[in-house]
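Heads up, the chain below is alone and in the form predicted on its own; it's given as structure tokens.
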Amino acid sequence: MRKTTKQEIVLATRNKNKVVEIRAMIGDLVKIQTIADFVKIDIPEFGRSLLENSFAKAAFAFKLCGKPTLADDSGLFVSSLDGEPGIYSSRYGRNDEERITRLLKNMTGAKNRKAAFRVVFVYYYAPGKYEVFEGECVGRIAGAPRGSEGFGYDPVFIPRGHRTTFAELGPATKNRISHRSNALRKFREYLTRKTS
């Protein structure tokens, strides 16, 4: 019985932490590769929503790489911050402890801790032909950093339905549960649905 190839898709991203991610949750389905492995660029950013911007990074890969693209853009968007710091969470600051610590500050003294990630992922398998799948997992932030693990914003999210962060989760279980999870089981679903 002949065994079937795994269909490649590129990741427009240049995130290794996301790329991690990502690879765990649809690796077994597909090939990933990433953008890096064809070109040496950051794609920028310019869309004014996640839809925006993760289309334009997935269209803008496809004509670089000719092979079918998966791109997401995604944003921490607190209640009391009226949204911030949404589409502009990964330019909060220069890394991730200077987003964090600027996120608390302009939340002192803030009641109402509601947040939620949400991230948007296009699917751009042709010209002009792509899919759309979305995620969200609502929670609050804490009044400090609290874990080691994850990335971004993780150490002071925490998740609805649990009293530790993201980052004190660990991998195993954020995996089963945030935005990026959620989008990307329709994704499976998706691709599933395709090859069945």
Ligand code: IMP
Contents of the next structure:
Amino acid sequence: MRKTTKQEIVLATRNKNKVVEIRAMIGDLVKIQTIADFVKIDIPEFGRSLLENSFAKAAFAFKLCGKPTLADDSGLFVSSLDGEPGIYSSRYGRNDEERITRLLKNMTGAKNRKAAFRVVFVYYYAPGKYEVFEGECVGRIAGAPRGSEGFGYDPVFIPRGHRTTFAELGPATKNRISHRSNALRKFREYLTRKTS
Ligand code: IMP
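Right, the form predicted on its own is done, so what does the form predicted together with this ligand look like?
What follows is the whole complex; the chain from before opens it.
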């Protein structure tokens, strides 16, 4: 029987919650290391779009590690706030609680609660060679935080077709329908095609 070795990739993120989610979704397919296994620095985000940031992180990590890298940049885009916090989602406050408080305050009185999580993954696998995978999860913003699972804006995001927040739904349901899982499904198909 032919023994297949798993493709090794380095995740260009230091966000432990994202690493846990990504491992749960593609850990069976690829051997995952993280940038933290190589260096102890934060990769800065200067881009004007999810793609620019994601590309910069993936290319930077590839130069550092010399291995295929997978980077993601994600954010919460709220209709009534003209897409805020968007690419600034992680910098909207000093911690999750502050970020959620600011979001709900800025939405005071807003009837339109529509929002979407978006993510762009860049898989950088050789010098100058990369692929892009995008994912989205549409939903609405709750009036107040609910639930204790997940991270970030999960306590206020209710995905379409549900009545409860990501933080109430828990990881099994979230990982089936989230923006990250939509994008990683495409990545999984790509890797399977490439290695078959
Ligand atoms: P970045 O991709 O590291 O720039 O961070 C994006 C920010 O968007 C995170 O720090 C969270 O605040 C938020 N975010 C991205 N994905 C999720 C998610 O799945 N749940 C909750 N918040 C998220």
